[in-house]
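Only one chain is included here, represented as structure tokens and corresponding to the form predicted alone.
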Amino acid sequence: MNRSKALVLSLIVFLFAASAEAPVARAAAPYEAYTYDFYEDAVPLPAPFLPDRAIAGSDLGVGEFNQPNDIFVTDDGMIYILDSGNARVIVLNSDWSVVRVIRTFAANNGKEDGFANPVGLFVSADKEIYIADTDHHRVVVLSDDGKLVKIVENPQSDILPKDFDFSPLKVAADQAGRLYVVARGVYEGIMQFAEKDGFMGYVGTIKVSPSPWDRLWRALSTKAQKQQMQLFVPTEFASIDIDSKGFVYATTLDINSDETIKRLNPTGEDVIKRFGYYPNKGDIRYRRLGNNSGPSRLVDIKVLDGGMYVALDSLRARLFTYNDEGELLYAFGGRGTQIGVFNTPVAVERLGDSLAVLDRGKNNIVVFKPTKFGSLVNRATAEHFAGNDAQAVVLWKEVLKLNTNYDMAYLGIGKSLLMEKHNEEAMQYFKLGMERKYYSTAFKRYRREVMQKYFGPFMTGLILLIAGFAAFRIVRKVQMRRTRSHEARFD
């Protein structure tokens, strides 16, 4: 009897374990993943990415990295690492096998030349390698096999001071051959160079907005005090990237601004969308005092597929992924010694569906693979961005099976239903996602839809009712007139 009970109990336990859904890979993550809800509270999420491997220079057979500062991955999976301390560019194929190491190149005068503390790296679609050779005050452009193409240095313009010190930090180039440079000590914006005409000017100039307190204090100050006051100087840009349409994504280090992420069109105007509950600037809740206090410092940005982009916060070592409307999809990361958390992260790159983060403090690269949750969120966002709303709804509903408290899923379903003109159903999801603006839009459309559906029959019925009533009154009057005439005849 006891043996039978034990067997039945074991069977029940087995069936329960087999029927339970596999837990989302959250316990394996050495960090917390989260987003912010309507009330600006951090809401825990299943980990969207998990660390897959950490790669050091010794793993590649090229010796240890020394203060690496940048990484770039091309569309065909070629990986370029800027190992600044060793003044070299390491080129890898998609299998992480070393293709070549570029330490020197033949200058125009035939002499061997090299790099001095290079900080930024970019590779164009035709595989030209752009290196911000900072301490040599130039941008070096090499062919894919390491031969010199050109050097951009010592820009000349009437708008530049005579003692201008050109120290490039980050570089990017668009398909038209225009070169964009973030330079040290340049507050006017991102320097733009034409392929042949040299320095063209600045794009993305940052506007300075003194606070009301600064204005009041300045108004009450004496002339001598005003001369001693610090000038309101714009903040430098920190990083740049370019999407397939030629729009420049950039981050700034202005901790007092809500616009630290920008998307610049060809005229330099910031056209990034900021439609989320809160500004797309990394963390919105943080400590005011102590270690790791203050707003996020976004030191790098990478454009992903489907209108998404990911920004890297060096202050708290976290990654923030936004959709094309500036809504935070998820954030994750942190500091530590385990694989997957960072010491001094300086660059983030896309590696297919994965992410690669370059950690200058640990001298390694960590590759993150998407989890089921992260993959579903990315795919649903991309499908909606591509206009495939029916497929997006299916994917968002799969996301809700993993996390029913994820507002972005309700919002994503609502948007897709709105695009498909299912306004009444969209209203329900916008209400669940606490999205007032889109709820109002859906409500207006639904009200118009109801009016169009019922206004015609209602007016037809009303007109018929009025006509019937009028006819009744006329017939009644005629009958009454005949009755009175008949009675008068007998009198």
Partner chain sequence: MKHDLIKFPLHIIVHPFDGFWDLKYEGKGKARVALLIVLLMVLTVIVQKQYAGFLVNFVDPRALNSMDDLVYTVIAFLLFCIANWSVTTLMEGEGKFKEIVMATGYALLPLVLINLPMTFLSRIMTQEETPFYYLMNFLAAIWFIFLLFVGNMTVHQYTAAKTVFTLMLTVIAMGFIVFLWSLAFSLGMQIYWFIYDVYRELVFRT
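Could you output the structure for the form predicted together with its partner chain, given that the previous block was the form predicted alone?
Only a single chain is listed, so you will not see partners or other molecules.
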């Protein structure tokens, strides 16, 4: 009796030990990840990213941050933080050890110069640091070791007003050395500067289209009234980023627009793809009135690998990741005090596979590590973007094991099946992924296949049927005539 008890007990202990060996349950995310389905309902997802660590200024040994505004990470993992309140740039290694802190630089006249409330930061491929030194009305370009390269200020042009106040907010530069600047109070678009010639003009001008009601109202009002009226000005850009091909990604804060995320080609046209079920503008379901209402305020954008990009919504403090077709892969994040939720998120950057979000309110940076689900989705999207559909399908099938409600996975598998001419199977997957356009293509091919396969037997059957029917009619007619003639004889 005692022995069997001990046996059971040891068995229980063993079971507990065995289950403790592989901890399956990780700390739950402090937010709910979701995406939107075909019916524009938010569908919960497994968290694609989980907060890994929060880094404050004191952790780095440089004193607390004060209202940091921007962060940039280069391809080799160097991290640059623009600590605006302290007017300094902190340069870090990929392992978060401080390389240097840039507070001042030697100006051309030999004097020490510093920053005043800088807002934007960018580091080019050859490690030149671009700082939007907002309150000094200039863009400062420093070399990697903090020496002044040049200062862009006081742009001159016929299209700029005489008393133009140049207050740069965000900067980016492409490989050709062209500088893109989002400036305060500039509604015409993103200011573009050539390497030598200075101000070149605007790119990405937002079209303004007043509603029919506004037009009617304006047409009916007098001149004096018109002057009282609000001008129909386009909204400002909020952020810019540049992808490896030199395309400028930008976000705007236009609450009436469905096109708040833009991808500008070198001539300044918006060429972003908007092929999803709904516009790529952050949240599509939100409260109209009251707390937390209104469309997302996308204050930052970062281009990731594989055509993906992530946009940061400062209103509801969420991150939205889209693929190159403009379909929402996942959204996550929120407001709060725990690690992983934000107070005032202002910038998002990529750290290898991870994401880093700079929080101005909390004065820290939170690093998000992808979960199994998140990295599978990212890898599958990248493989599909690169054209390796066979690999993508393997990954999408893994994704479906983790989340059977993921439309994107069905779509990915369907596209690959369509490519390999497995039309009937592709139809199934497109139906599950609610993709009508591709379904139609798959169905058209499948229908043709079936028709070709059964055309012979079908036509044979049809001809036999017609012949049989004709024969039946003739036989009947002959019989009728015969009976009639019989009847005639008997008459």
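Numbering follows the first chain given and starts at 1. Rigid core here is just the name for the largest C-alpha set that superposes within 1.5 Å across the two forms. What you are looking at is a predicted structure, and each value in this text was computed from that prediction instead of being measured.
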Query raised in the report: Can a Cα shift of no less than 2 Å be assigned to Lys421 between these two forms, given superposition on the rigid core?
Result: yes
